[in-house]
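For reference, the chain that follows is the form predicted on its own, supplied as structure tokens.
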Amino acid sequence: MDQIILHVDMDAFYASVEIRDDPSLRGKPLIIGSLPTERGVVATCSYEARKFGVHSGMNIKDAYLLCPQGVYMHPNFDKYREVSRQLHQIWETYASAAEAVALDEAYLDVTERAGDWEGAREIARTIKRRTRDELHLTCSVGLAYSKTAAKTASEEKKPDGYFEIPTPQDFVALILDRDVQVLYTVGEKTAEKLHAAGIRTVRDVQEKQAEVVRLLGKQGQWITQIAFGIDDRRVTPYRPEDAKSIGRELTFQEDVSDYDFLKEVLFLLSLSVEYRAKRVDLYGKGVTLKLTYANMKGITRSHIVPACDSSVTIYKEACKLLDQVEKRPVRLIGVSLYNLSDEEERQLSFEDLLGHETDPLAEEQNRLLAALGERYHLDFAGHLDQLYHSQTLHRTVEYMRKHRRLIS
């Protein structure tokens, strides 16, 4: 039998669950990100508010500039984890697989529980409802043959929508004279790169096969194919070891150029990496660092080491790529595991071979711990679990920033 796939995928998705839980929002233009004031950018927002031309990944201040009357709030990424969770359980009781794209967003393969196509269709309305009835949110649901043609689907009449593509004659046709950017994998970069070559629609993808593949190699191959609607592609459940890396980064609201205190926030996200690790009992066999530099230039640096999922090994390579940069201002840095397996390679210690329980690894972090806390007046070893929030780390670090200015 063919593929039958459906594609969910949530309407402004942080945006909805705050409006639900406070309907005073209802109806403004409501922006999740950063606040006006800050660095950062927009996460998400509510459809209003993109009436004003604000959208995912916008500059904050270019969002305000646009849409000053906007209601700014930061997200609250642990409440739409719960939510998420919530989703997918029931998204996944249909599927024989199903492949969670992010939070608010997921491949189900209905083929087998459907059976026919008039059954995929009952189990999209079934979705929808539930996800209506149970969760007070909309999702656009998008039935097709295929995985792209299912994300094609889904976005066809959002929000709230529902929308079939049930074969690839259906997908072309309905692309056919539409921009590039419509085809998976095509970005602004590589859309740039073939409207530069005069291939602009997806027509003239069909029509210059040959200069697309020339321009782009194997994504070209990919593109070309998806551009006639072949695309065989299975649903896929995701597996934590077949992330690429494990990381945390921190942008600052004003640059840094104390190398001292960025250590100290390299060890801060170090911490957050080995519990996210450690949740998926994966191992890193390498620790990368990354920097953006007040200018916006980014750097990475990288460095191989035996398997290992502490954040104490991972905070002193990661001072150690630190130290062979050049010191310039920061804006950003961050801190990850890749090269990832479930399998640790540790030699054994001489602690090991005693019988000895103590941890010297689990004794070093808890030093550290306590020098920040002496440093900063503040309890890190007894809010460890808040510091692995998002919001908590950002405030922890500013006010860290601020201490050491007023000090120095």
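The shown structure was predicted, so the numbers you read here are calculated from the model rather than taken from an experiment. Residue numbers count along the first chain shown, from 1. Rigid core here is just the name for the largest C-alpha set that superposes within 1.5 Å across the two forms. Compared with the form predicted in complex with 2'-deoxycytidine-5'-triphosphate:
Residue 301 shows a C-alpha shift of 2 Å or greater between these two forms [criterion: core-superposed Cα displacement of 2 Å].
Superposition of the core reveals a Cα shift of less than 2 Å for residue 204 between these two forms.
When two forms of a protein are overlaid on their rigid core, residues whose CA moves 2 Å or more are considered shifted, and residue 268 is one of them between these two forms.
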The other form holds:
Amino acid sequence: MDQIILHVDMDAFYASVEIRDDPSLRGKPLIIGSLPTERGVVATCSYEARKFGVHSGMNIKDAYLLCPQGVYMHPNFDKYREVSRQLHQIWETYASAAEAVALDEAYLDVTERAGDWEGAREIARTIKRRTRDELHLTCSVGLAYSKTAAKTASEEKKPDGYFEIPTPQDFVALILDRDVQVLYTVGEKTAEKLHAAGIRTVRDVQEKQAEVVRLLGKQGQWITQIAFGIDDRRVTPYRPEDAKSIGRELTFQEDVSDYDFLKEVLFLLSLSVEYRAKRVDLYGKGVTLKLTYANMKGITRSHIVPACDSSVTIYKEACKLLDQVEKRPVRLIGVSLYNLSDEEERQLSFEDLLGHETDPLAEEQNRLLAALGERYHLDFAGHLDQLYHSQTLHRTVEYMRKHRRLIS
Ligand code: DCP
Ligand code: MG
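Now that we've seen the form predicted on its own, could you pull up the form predicted in complex with 2'-deoxycytidine-5'-triphosphate?
Below is the entire complex, every chain and molecule, led by the chain shown above.
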């Protein structure tokens, strides 16, 4: 056998961590995300809450309608990152490569360490036991010959599950009559396209390969491959901090039509992106602006930049992108760096050539901070550390939104 892969996924991750740390929450429907009085979404919820139909990504108001008796809490990201770090310590003991997909989820290449299938089983058991004994959390583990099969396997018996898919034949037999969404990368939108063409199950994909490729192009080729259980992708070492992008976004409590105000918010978001990028020592070669309009239509616009981590560059690019979009009321705004690299590409400025000591970008940042502070009578520069926390940022932006009318 070529590869032996484990896929580990924590059960109701954020919620389980909160329940572990406050046992009075145990057995209750717990919903982590925005509060019902705010605007925003469910990040995750306990299995008790799932019984009411609540799920990740759902509008928090809809969650509240389904489950008014639930306990609602904001996420504590710092805590989850710390738990994730501890999980990686366990995982990496047994894998020659660990590829993080999210804070709570990773592929582990155990081919060498396990030696054979029985050895891999033993590793899966050990990881589940250590996660329970040392971190007091449960996870679901899938053991398989490929990444897609391992992921499918870990979902098979959730929560606290374990499942094996030894061969492509086993994989295909398991999923053949399931909806196309079981295939990795097929989300709701792709599924809709396929359904509209009468392609509902994996069997349909197998039988109508040409049609799938015609509809979906390159993604279609990939989907037809995995419909036959073919997936040769390797597990490539990847830490959570090696994210594909570094971004920040926020949902306003009321829609915003004032695009000058949106630019001020973009500056604060850019500061926070710079902070995160600096923490992991990465530079982005592109900036993405993300908007969700009041009617829930979402758009993203991106632009390439010389690899940077400067809030000023991020902010300026994001403003240019914002100038180009349709001006409608906005519900959510976000900005991110993508195409990350560990080397900066600095354009030499006139000042650099003249050998000035000062950093023009840092100066510009200070200037923008001072102007914003003056406008709102707030000391932004003196409280940058706090602004990097999403809750403070959110509160500050709400304060700005409410006071803006009075100022301008
Ligand atoms: N998450 C989020 N927003 C989403 C999906 C997930 O913020 N739309 C966060 C919260 C989750 C964590 O990521 O706790 C892991 O996501 P999973 O999809 O693995 O969900 P859970 O671990 O919460 O539940 P499950 O037991 O289904 O894996
Ligand atoms: Mg999970």
